[in-house]
Amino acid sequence: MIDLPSRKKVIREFQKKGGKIAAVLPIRYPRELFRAFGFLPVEVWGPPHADVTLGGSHLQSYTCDIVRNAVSFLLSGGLDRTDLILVPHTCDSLQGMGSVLLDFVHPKQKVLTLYHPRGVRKADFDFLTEELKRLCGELSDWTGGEPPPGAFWEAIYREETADRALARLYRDRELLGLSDREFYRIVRSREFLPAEDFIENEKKLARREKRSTSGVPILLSGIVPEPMDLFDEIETMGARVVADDLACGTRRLYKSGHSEDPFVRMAERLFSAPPDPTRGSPISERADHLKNLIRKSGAKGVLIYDVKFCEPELFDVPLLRKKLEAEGTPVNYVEFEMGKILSQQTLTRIEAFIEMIG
């Protein structure tokens, strides 16, 4: 098992080298653009240890836990070492967070936004390309300069290489000899490690002969598996995660672009992601994608582990469940509040589902 550094240590080391830190909310954004400007993007997925009362004073009671915790983390000083905050318009809650930060909270960090299209038409692709250009212009204005010659393409190639390393991790997961928790710790290190470090870590992982494994195989869907104790609990219940449809997991298995225009190339990469409710993907496409994952992995059931008040996920659940169960795959939807520990109610529902499909 690789000894992974903490986010704090990675931030300190990058800043010692003269780099700047961009705190990025989930889920899609141009990593390569920030690296070209000398920023390390470090993702903020609503830390479960944040004091939620701080963010609650600025947000509606029905705001998603990721946003509530992220605002609380910011207000408690958790992002004090960062230089910039990017809030993508992944959902209405995150768009609202961007407005709250810009109009009311006014953090010391520069706040930027990135609007995502909700489709895959040519007009949507062109819109995203223009958004990336706009973001680049704002970074240039704020930093007072342009990236050094060649920095764009160097960053683009490096991130595409890291994407391929992530894809190899998933391809070889049964050969790595890792527990689910260990595997997803490495996958999620993509959220804060420089791409070059992530690539080297993937190369260091030894591949072994495929061994027989025990436990009820399940597919884990949702936004983020917090707290990570979830994987220990699933293992204790006699199950294992053999595939995922997580926003911090396979939904970001991007393919390399082909264009010689750097902005088009970045848009191609982001557009290549699998079907995703935050992108407005049709239910039929999501169902077909999940059926393919189930078939390849041998999963006996799908656990949708959903952050409380995550509307994009929740909207898809009824029809998605109907389509998957019609094919003989049981689906369990569990809504959880992000915190330091898993509630007993959440654990009981997951355990009952595993016993049912086991």
Second form
Amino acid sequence: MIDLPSRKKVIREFQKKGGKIAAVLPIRYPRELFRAFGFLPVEVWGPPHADVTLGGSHLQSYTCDIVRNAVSFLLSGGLDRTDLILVPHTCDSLQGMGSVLLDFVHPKQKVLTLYHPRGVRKADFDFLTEELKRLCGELSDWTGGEPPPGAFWEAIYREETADRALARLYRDRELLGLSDREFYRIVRSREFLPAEDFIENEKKLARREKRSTSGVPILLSGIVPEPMDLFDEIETMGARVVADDLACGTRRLYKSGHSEDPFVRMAERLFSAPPDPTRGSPISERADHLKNLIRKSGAKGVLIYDVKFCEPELFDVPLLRKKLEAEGTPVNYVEFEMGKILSQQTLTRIEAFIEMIG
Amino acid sequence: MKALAALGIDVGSSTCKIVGVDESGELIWHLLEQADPRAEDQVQRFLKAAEQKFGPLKAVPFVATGYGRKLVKDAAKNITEISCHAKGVYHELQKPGTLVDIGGQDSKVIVIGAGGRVVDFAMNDKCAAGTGRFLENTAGRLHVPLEALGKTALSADREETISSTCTVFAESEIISLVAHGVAVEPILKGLHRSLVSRIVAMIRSVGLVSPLMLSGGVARNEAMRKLLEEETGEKVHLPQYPQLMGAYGAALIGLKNG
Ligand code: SF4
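Got the form predicted on its own; could you also share the form predicted in complex with the partner chain?
Time for the whole complex; same chain goes first.
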């Protein structure tokens, strides 16, 4: 088993080497751009231990926990060791967070935003490319310089290698001899480990015999599987996760780009990810993608595990459910609040679903 | 006395029930009490009572369900109340269909398929509105005994609309109606209607498969049955012991799995 360092430790070590830290909100952003400027992007997926009243005073009561907890974490000093904060405009909640930080909270860190298009047309692609150039310009203005020669391409190739390593992990998940919790700890270390460390870790993971197939196979969909105890609970209930459609998981399986222009190449990579509600992917595309995952993995049901008040996800659920159920795949939707423990009610719904499809 | 073949216990939020079945799956014994905060002690008391009645329980399969099912250390298995209710009601009514179970702290709609298999379900476990607690609260406020709630509501010749979807706000709405001199009966009828409309929304979310069946403590309330029939246009079927269906289903699962 790989000994993964904590986020705190990774930050300390990176800073010791003279690096800077960028706190990044979900979901999509160009990691390579930050690395080229000497920043390590460390993602903030709504840390569960924050005092949520702090964020609550700046946000509407119907804001999702990822944003509420992130603002609370920031206000309680949790991001004090970071140098800048990137808020991609993934959804209305994050867009709101960007404005709240810039207009009201004024954190000591530099706050940058990244607008994402809501489609995959040529115009959307061009828009994203321009956005990446704008972000690069802002980083350059703020840091007072350009990345050293070659640093940009070096970072691009390294991130592409790390993404290929991530794809291999998914391909070989049944051969790794890992529990679901261990597997997702490794997958999610991509949120804070430097790409080079992630690549090394993937190489260290030995491939073994296919894991025993006991347990009801399920596909997990949603934003983030928090708390990670969820996986232990699912295992105790007699099921296992054989595939995912998670924003922190396969929805970020980026392919390598082709262009010789670094900005176009980064845009190509971000555009290569599977369908995702926060990108405005049509339901039919999402349904087809999920059907494909179900067929390949042998999942007997789909558990949609969503953060409360996550609008992009919620809008898709009824139709997605209808389409998958029409093809004979049972779907269960569970909403959770990001806290330290999983509620008994949440667990009962999941368990009943597993009993139902088992 | 018939021989005990399996036991099922339902550790619910309002009540705790234990059921014994014979070899054929017939319900031959039960106990029902208000839920004790010390669930483990209550379970032990129930098991002792079963032992006194039927002798040593060592070889008797014992399955637990309900929100406190994981606290029942003696149980060979614990199964969710969704699966157990489906199994119990199917066995008793001998037909697939849609089961509405309104408990003290949650309510659920379960589409039951052949053999008592769960086909789909919806659950309200987050909000007191739509559960037995909603009625209990108001019964207390209006000084109407819980058992008389349904009858009193049905005796109304008109109905007040309760527009709040939240138990707490509904309570203030009711207080305000009482303060305006509105009689208790139409308020109660409106209150039942509001609870039923929430249940009907849940039924729609899974799709109604006839017949419609009702279980849980609230099934004893005749206004709930009547209004549910009015709102869905379906006849409501009731098992003989609506409150025991979870424990009964657990016992049947124990019986099947030996
Ligand atoms: S959980 Fe949903 S609403 Fe919240 S930040 Fe993520 S995508 Fe946006």
